[in-house]
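First, one chain by itself in C-alpha cells, the form predicted alone.
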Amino acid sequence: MACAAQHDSKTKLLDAALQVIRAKGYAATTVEDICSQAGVTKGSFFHHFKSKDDLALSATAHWEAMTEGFFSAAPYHEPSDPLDRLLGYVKFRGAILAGELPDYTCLLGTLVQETYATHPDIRAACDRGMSRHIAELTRDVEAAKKLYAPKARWSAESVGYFIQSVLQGSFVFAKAKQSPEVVRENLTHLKRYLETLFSHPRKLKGANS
C-alpha cells in the first residue's frame, strides 16, 4: 500500500507540473506551486525529485507517454489513404482546442522557449519529444508524397517540421491573444496548404472550409 501511495503522489506531482508549467511558464513555477496543485507536501516532492529541474525532465517523459497514447488512439489513423490521415490529423488538432490555455498548449514548446539556453538537458528532452512526434507525422507525409507528389523536391521531414511549427507558433499567439481562435484559423490555412502541396484529385474539395 505504501508503494502504491508513493506512486500515486509522484503521478500527482507530474500531472500538476504539466498543468502549472503550461499556465505560468517554467521560470515562474515554484515547487510550492506544484505541491499545492498536486495536493502533496514538499517532503513528498523531494522524496521523488531532487529539484524542479529534475521534475521537469521527468515531466517531459510523462508528457510524451500521455500524448503518445492519446494520439495513437485518435481517429485520424483510421483511413487507408495517408493524405486523409494527414488532413485528419490537422482536423483532430482543431477538435481538441478545448478548455483553458494550459489544457491544449504544449508542455515541450513551453519549456524549450524558456530553457533552451540555460538548461541543456531540458532542451534536449524537449527536442527528442517533439522530434518523435514529427517522425510519426513524417511517415504519413512520405507515404502521401509517394502517391500524390512523387517528383516533388521537398522532403517529407521538412513538411513534418512545418506542421509542428505552425502549431507551436500558433500556441504562442494563443497565449498572447488569450484565445484559441488564432490556432483554429492557422489550422484552416495549414489544411489548405497541405491540399495544394499534393497533386490530389480531391484537393479542391472543401477548399473554402
Second form
2 protein chains.
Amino acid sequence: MACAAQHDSKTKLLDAALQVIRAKGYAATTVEDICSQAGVTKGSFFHHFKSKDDLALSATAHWEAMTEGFFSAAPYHEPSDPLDRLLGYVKFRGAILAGELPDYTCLLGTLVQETYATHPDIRAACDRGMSRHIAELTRDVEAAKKLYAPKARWSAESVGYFIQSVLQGSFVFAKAKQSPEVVRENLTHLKRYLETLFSHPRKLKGANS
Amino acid sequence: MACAAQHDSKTKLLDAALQVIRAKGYAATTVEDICSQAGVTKGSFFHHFKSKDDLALSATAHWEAMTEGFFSAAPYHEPSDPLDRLLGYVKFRGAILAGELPDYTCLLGTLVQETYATHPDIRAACDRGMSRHIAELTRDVEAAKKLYAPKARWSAESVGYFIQSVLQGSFVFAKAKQSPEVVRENLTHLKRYLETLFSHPRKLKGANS
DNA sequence: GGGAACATACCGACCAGTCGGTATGGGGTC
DNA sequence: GACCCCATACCGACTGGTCGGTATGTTCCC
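Having seen the form predicted alone, can you show the form predicted together with another copy of the chain?
All chains and molecules follow, beginning with the one already shown.
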C-alpha cells in the first residue's frame, strides 16, 4: 500500500491547488479547476480531501513543507556572518522572481486575505506558516543584531516581520502591474535599510550613493 | 430629477461594497450580501449596476474619490518642509488604525489580489487607483529629495512604491494576526528608513537608538 | 476477496442576472 | 388646478447555470 504512486494523485492535487489558488484566489477556484489542472477526477479529489476547505488546510501544510525545503537548501545560509546570510536572503528573494506571477507569489498571503474573516482555521494555518518562516529569518536577525547593533531598541522579530511585509506588499503591486519589477526595487530599498540598521561597516554611507 | 435622495441607494450600495468586499473578498461576496448590508433589494442593485463586475469597477472609483478626499483633508499636509509632510503621512497612517480590520485595510489591494489574472479591467482600475495615490506621495518625496538627498541614486517614485508596499504587506499580516500591531511596528521601521534615506539632520543617528 | 484508489453520474443549494411590475415626481397641455 | 405622459427608482419572484458534495460503481494491488 505504501508505494509512491499511491500518493501521486494527492500530491498532484496539492501542487495544482498551489498554482490555481495563487492565480485565481481561493473563492474563485473551483474543485474542478484543481482537478483538471491536476489531471484527476472529482471522485479522486473527494477521496483524498473531505472538502474544499480541507484541501486548503492541506495545501498550507504542503506549501510549508515545500518552501521550508526550498529555503533551507538555498545557498544564502553558507556565510558565517549572520548579516551576510540575511542580506543573502534578500538577494535570493530577488533572484527567484522568475516565471509567471503565480510561480513566485506567496500562497499564504493570498489565502489569508480572502479567508481571515470567514475561515478561522485557514487563517490560523496561514498565520502559523508565515510566522514559522519569519522565525527562521529572525534567528539570523537576532545573531546579526548581537554582532552589529546590540543596543538597538528594535526587536529582531519586528525586523523579520518587516522583511516579510515588504515582500507581501511587493507581491500586491506585482499583481497590479503584472511585473516583478516593483519587487526588485523594493528589495533594493530593503537591503539598504537592513545595512543602515546594522551600521554595516562595509557600506555605511551607502544610503545616499 | 436631480434631488439628492436619488442617488442615495447607489451610494449605500457602494459603501456597503467597500465594507463587505474588504471583509470577505470579492469572489466570496454575493450581490445579496451587498444588498442586505446596504438595506436595498436586488432589483435596485441591478438598476444601478450592469453586473457584479460593474459594481467592482464603480467601487474602485468610489474608493478613489473617498480616499482622495480623506487624505487631502488630513493635517499632515500643513508643514512647509516636504520631509515633515512625508513623515507626517507615515504617522497619520498609524493614527488611523482604528476599528475593525475592514475599516482600515485597502480595498484595491484586496481586490487586485483576487482579480489580477481573471478580471483585466478590475486589475487595471486597482492599478490606476494605487498609482494615483503613490503619485501624490511621490511629489513630497521628490521635494524632500531635492532638499536633503539631491544626489541619491534611488528614484522618488520607487520610494513611493516602497511606502505603499510596506502598508499593503502590513495589512496582510494584520489580517493573519487579527491585529493592527504589525502595521504599527512596520511604520516605525519605515519612518526610520525614510529618515536615514534623507540623512535627516534632526535625527541622524536614530537608526540604532 | 477485500480494501484503497480512482471514475462517472447525479443531487441540491446557491447565486448572478432577468423580468414584469409598482411608486413617484416632474413637465407639458388645456 | 386637473389631467396625462413618461422617465427614473425600486421591488421581489423566478430562472438557468454552476459548483460543492454524494452515491455508486470499477479497477487494481496485496
